[in-house]
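One chain is shown next in structure tokens, namely the form predicted alone.
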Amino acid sequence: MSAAIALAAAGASDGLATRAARVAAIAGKHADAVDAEGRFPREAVEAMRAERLLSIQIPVELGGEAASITQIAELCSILGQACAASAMVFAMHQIKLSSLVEHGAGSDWHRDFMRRIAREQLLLASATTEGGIGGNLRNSICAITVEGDTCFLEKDATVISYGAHADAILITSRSHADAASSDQVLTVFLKDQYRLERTVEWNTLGMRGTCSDGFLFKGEAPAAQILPKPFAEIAAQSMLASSHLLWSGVWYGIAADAVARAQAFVRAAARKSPGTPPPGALRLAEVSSLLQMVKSNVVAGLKAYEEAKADADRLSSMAFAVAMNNVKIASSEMILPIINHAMLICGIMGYKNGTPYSLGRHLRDAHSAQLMISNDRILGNTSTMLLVHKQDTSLLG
């Protein structure tokens, strides 16, 4: 029996968190190398496949486990505590999978594709960013062309995270050549249905293992692979919420591991000087409260999404969009002060690489949080909505 099959067999009877912890252990062993070399976290992703984590969101009748957004966010946190790049790959895969699960169930092709994802543990990537519009995912320049039963698409995708390593890419475009920039569709292209020409290399401060290179995408596929729902509906009802919540799960994991390292540092200092309050103890108490604030923010957002999923109108409402935007803004802005606190607690041992308390990778990875999607763009969208929508001030949600 191969190691992968053995892991899968063991995982079948274990809970999701236990399986994710096994993946995290593998991811953690390679996290520094993935970061230093800017390489894809292949060991962690193979472990995800072996533990069958790439299909957990898919309905049971299609071969998955019908995991909830809350369960998936918890796994993002577990993985984020070991390797943020591996966790982000997992989160982005699950974000794209949510589009299929929530909006592809009525299509025979997409249902069969979900069965194949579960069977083969395929990895999904996203191509929403485009040259000329940047990260404004609700607008496209490129347009898909449909001729008979076949569709064609060429897109200058300035970022496709782990695009060279994915088994399929879900890509946005205008619905036809004469469509408005916001009249978009989302299409699945399988690996053998497209070519990627690298145009931009991913050499960044943090999140280096996501390998988010830019590519010129050229694809040809059956037109049945276009999702039947408009992308505007997909974005409003699943993609934006799952992005903000699952990314926040990853960021919480980074911050939680930083605090755990700071706590270990203070405990080690306390053992050396029994009876004397160790330096950093008060800062540790402060950072604990900050971490709890992030947790509470994410948990509240998950609860709101779980409750709203039964009501399409509520999912598309301004109130829901504002709430999800606020979750993202708060979690992405809070994790940097948390890691800075942890760095002050650990001192030079946190600043140095290669110690049990090293926090350099955490700090660099965390800086991506305010840029994915740009907080300035999100705040601009929220401010526009607040011109016509009253802020919800109830504690009851």
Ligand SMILES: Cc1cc2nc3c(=O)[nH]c(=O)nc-3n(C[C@H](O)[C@H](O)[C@H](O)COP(=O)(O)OP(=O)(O)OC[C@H]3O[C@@H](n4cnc5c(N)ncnc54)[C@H](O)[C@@H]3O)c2cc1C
Contents of the next structure:
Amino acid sequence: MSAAIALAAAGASDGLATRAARVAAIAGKHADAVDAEGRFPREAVEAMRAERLLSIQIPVELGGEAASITQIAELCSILGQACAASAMVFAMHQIKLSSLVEHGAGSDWHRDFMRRIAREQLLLASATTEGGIGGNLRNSICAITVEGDTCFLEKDATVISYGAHADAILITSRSHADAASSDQVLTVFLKDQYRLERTVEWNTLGMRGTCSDGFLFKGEAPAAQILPKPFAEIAAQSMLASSHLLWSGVWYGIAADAVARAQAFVRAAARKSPGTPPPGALRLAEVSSLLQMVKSNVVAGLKAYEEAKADADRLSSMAFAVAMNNVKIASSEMILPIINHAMLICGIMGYKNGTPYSLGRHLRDAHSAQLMISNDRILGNTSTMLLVHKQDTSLLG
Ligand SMILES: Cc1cc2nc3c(=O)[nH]c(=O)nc-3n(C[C@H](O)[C@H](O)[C@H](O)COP(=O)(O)OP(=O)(O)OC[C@H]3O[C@@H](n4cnc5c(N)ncnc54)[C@H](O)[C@@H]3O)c2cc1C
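What about the form predicted in complex with the ligand, after the form predicted alone?
Let's see the whole complex now, leading with the same chain.
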């Protein structure tokens, strides 16, 4: 039996959090090297495969475990506390999987593909961002062409996280050559059905291990691999919510680990001089309250999505879209002051690399949150809705 299969067999009866904790231990061990070298977190992703975490969202009858968005967000946070890049790879894979689970169940090809993902623990990547369009994911320039049973697509995909390491890419395009820019489809292309020519190198401040290079994508595949629903529906009913919630899970994890390091620093100081409160103690109490606000925000968003999933009208409502946008804005903005606060507590030991209290990687990774679909773009979208949508003032959820 291979080590990976033995690990999976041993862990099969364990809960998701236990399995994720084992992956996190491996991810954490390599996090600094992944960051410094800007390399793919291969050890962590192999561990996700060994623990069969890549298929947890898939329905049981297709070989998965039917994990809920709340359970998956918790795993994003567990992984985010160890290595933000590994956690983001996991989150992005699960976001792509949500499109298949929520919108592919009626298609034979996509059901078979889910079975294959579960069997082979395939890793899915996403290509929505496009040269000339940027992060405006509800518009495309490129168009898919269908000839007979085959579809063809060429896209200037300026950011595809772990594009070179994925087993399949889910990619947006206009639905045909004459379609409006917002008339889009989402298509699955398997690794042997596309070529990637690297056009942009991912040499960034943070999230370096996501290896989000830009590529010229050229694909050819059976047309049955185009998801049967318009991308507009996929985005509104599952992708935007799952993106904002699972990204927020990762970001919460980064901030939670920063606060844990600050707490360890204060405790160590308290042990050194018993009876004298350490200087960072009050700041620690303050930052703990900020972290709780982020947690409450994410938890409320998860609850709103779980409830809305059973109600198509609610899922398509402005109230729901505003709420999900607000989760993203708040969590992406609040983690920065939290990590900064933790840095003030740890002082030079937080600023330095290679100490148990180092926070440089956390701070750099956290800066990606506001850009990952620009907050300005999201605020612009919310502000348009607020012109007509009545603000929610209830505490009842
Ligand atoms: C770690 C990471 C991983 C990523 N992985 C992927 C991936 O796997 N696949 C993928 O497709 N993409 C990915 N992206 C891309 C990401 O989701 C965004 O699409 C991209 O970062 C947006 O780039 P941009 O800021 O240049 O573009 P834009 O969104 O075009 O924004 C440019 C600037 O213009 C301003 N702006 C633009 N539109 C508006 C507006 N309507 N209102 C107000 N201001 C506006 C904003 O201030 C913004 O800073 C990733 C990004 C990050 C950070």
